[in-house]
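In the block that follows, a single chain appears as structure tokens, in the form predicted alone.
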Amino acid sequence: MKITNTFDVIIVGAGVVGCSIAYHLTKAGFKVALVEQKHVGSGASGANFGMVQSNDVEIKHSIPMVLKSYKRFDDLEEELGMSIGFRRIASLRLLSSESQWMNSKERASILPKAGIPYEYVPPERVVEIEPEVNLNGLYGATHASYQGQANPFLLMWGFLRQANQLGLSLFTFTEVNNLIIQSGRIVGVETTKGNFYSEKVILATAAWTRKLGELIGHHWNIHTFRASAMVTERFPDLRLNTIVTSADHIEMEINGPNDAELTVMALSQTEEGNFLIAQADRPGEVLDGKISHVAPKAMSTITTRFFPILRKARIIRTWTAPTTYTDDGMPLLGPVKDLDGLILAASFRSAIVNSPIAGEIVTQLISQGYCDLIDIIPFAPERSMSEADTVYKVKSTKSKSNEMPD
């Protein structure tokens, strides 16, 4: 058999992490194929706000990774030769009770020592930072000044633009049906457009990672849920100074008490004046992008509770994308045990901020067989997991009851 689709490395998944890996590998001189089942950024990477943030980092092991990657954004536009819409902007997390602050107290004691400003501010300071916040029932907020935001589409295109010039082979609308394994090592992937061969395969597949793992008998501890968001028309009556989130959440039933949309506020504003509003999370091991009928209402309810002025804003689009989390809040990043040549780079708590260093880490693993940028042992795909150090957690279950109604 004549093999024509042979590469040094195959990357599955053209989200922001996969695009970064493609850029860094082609820059290092490798012949790379990037395989994507739909279009570039068709999953969670094309549905997020582009937040380059570090204030919710998992605090036991992930701080070095996030800090190194965040600093890459200082020069990333110059490196990529184009704007990625990056801007520095603080974040404000609204607290409605002392207990919510107590849940953040450990984080507030650890992050500043690591170089990540993070502090409690009382209500009078909150209204100085964001004058239109409704202070009724507000205990205060946490404030993180060392944050940022980028355009996720420009970021992905920036990585791909450079990778294409360096010889990347990009295959969109090419679904991977299986991984090809011979004698205990990976040798390629089976796709809807034929087989691709390589002794190094990287899964940067986010919500689809678990499904691909099950094809080869691996049951990675990764969960999916559908995260919904929406965007308003340009709204000149309010100008945010920060990215604003809430510690509160609301639940709205969809089909019954065991099937609810769990919603927290995440509010950002584009430079043009549009508001990005999230996040309604629907648990379930489901990979489609259907939005529930209550998601827009839930997001509107919690957002206008804190910003009543936004009741006048008009929604122009809503969307949903499957996304992931792990029980301990850390990514699956590194070689797969007992399967030579397969590397995972999936389920980052914040994929945007971690995308530059993810590309560098995987490139080191391919080029030298180990990573000396940071310690990635805690991120091993087959590790045992404890509970994540986060207040807001989606508990994902698989059942017929959490399928989207017709």
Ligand SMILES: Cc1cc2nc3c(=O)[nH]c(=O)nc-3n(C[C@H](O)[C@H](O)[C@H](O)COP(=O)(O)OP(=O)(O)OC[C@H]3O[C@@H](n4cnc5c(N)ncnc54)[C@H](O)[C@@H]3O)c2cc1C
Contents of the next structure:
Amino acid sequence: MKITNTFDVIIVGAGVVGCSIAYHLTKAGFKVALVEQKHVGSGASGANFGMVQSNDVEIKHSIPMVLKSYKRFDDLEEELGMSIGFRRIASLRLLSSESQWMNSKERASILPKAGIPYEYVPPERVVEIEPEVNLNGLYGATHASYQGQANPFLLMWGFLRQANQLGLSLFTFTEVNNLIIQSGRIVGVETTKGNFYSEKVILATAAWTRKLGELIGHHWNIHTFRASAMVTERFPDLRLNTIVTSADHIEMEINGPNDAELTVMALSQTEEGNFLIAQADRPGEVLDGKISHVAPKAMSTITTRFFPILRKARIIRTWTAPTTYTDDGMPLLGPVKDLDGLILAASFRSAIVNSPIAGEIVTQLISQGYCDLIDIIPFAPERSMSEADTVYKVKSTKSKSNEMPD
Ligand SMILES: Cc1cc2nc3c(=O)[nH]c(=O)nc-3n(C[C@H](O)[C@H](O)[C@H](O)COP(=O)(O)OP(=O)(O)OC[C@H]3O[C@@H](n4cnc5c(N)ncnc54)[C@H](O)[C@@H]3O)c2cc1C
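What would the structure be for the form predicted together with the ligand, given that what you showed me was the form predicted alone?
Whole complex next, starting from this chain.
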């Protein structure tokens, strides 16, 4: 078979977003190359918990996008012809202080009106939902009854398997070193395995997007932090009913990159009984895959503060990946200004839930030149970002007990 280096569309980055875009574009009949510097899922998509969450949505402009995408999960297994390990599960965010609740209050008034159940529950209700939670110092929780979880590896494979059958050309261990521009438009990419040509290039490169932008003189507002995780042995003494998180991330986002030193907890249990525990680290431009030496201890400290019973659980593996955020909590999604043919699909808050619609939106942009599924203007890569995410504006006090150890 003759290998060609010219395509209708080139997608850079085979994370969950790139894989979804590859699926939707091949399904629409395009000849597509998916170019990945390492292996599929080697970025954050191979490191996450697969939470399909609508409750964490940026509330000013992102609700229609998240709702539409969340709905796709109802039929996604049937559509992809395989299990993606999807289950409905509620989520509980533990609040340690009144100020954490104040930060969630606006969300609690907006989300239910949009059809996303989300409410405050007092400590006595928290223990009915999760009987092993330590009530000491607990202010309450927010409860989102209609969330979900998928297996992120199966989700990526589901998209890719379909795309492969529809003629996708997948190039792994192929790094894009530069973007080729002629007369103000993109015409291809330079890679470690030679040049590929196309007049449509999609960057689904998450934490690496800023670096690629700088090569062509664009300074996209996208920041990186290291999110780490660990998994325990099976631990039969605790059976979780929900996905449990702590609210400290709110403080981290408020305090910003220079002042952030809090750990957040995300705790989830597999069907087999292992516990997945995650945390967010200090923001910083981190692209390596090295876990910080304080992360396992920080994760253990905060998790056992809320669930003392887990002191007896044994850790079997830890890992980390660079994750992104933008100043206004919205993705960089849409055509790049003044550079015909280049489209960004990067830095989704809750990328798992948004992955199906990311594929649909980019496919519309390629096939018809505009998107009428939702309004994507607020997500324009070159927006000013003066509109910060209001949910996180209120200052709140830090709790000493969950600061990262030095
Ligand atoms: C521990 C942890 C838990 C998380 N839990 C959740 C969760 O439960 N739910 C949720 O929604 N989100 C979660 N996240 C965040 C989520 O994982 C990310 O938002 C998501 O994976 C981003 O997907 P992506 O496809 O945009 O980026 P990535 O998966 O990071 O993919 C980008 C890809 O681009 C490739 N690339 C970059 N530059 C180049 C180049 N020059 N040439 C070729 N390839 C390139 C990278 O190698 C990478 O594979 C979690 C993250 C972590 C780390």
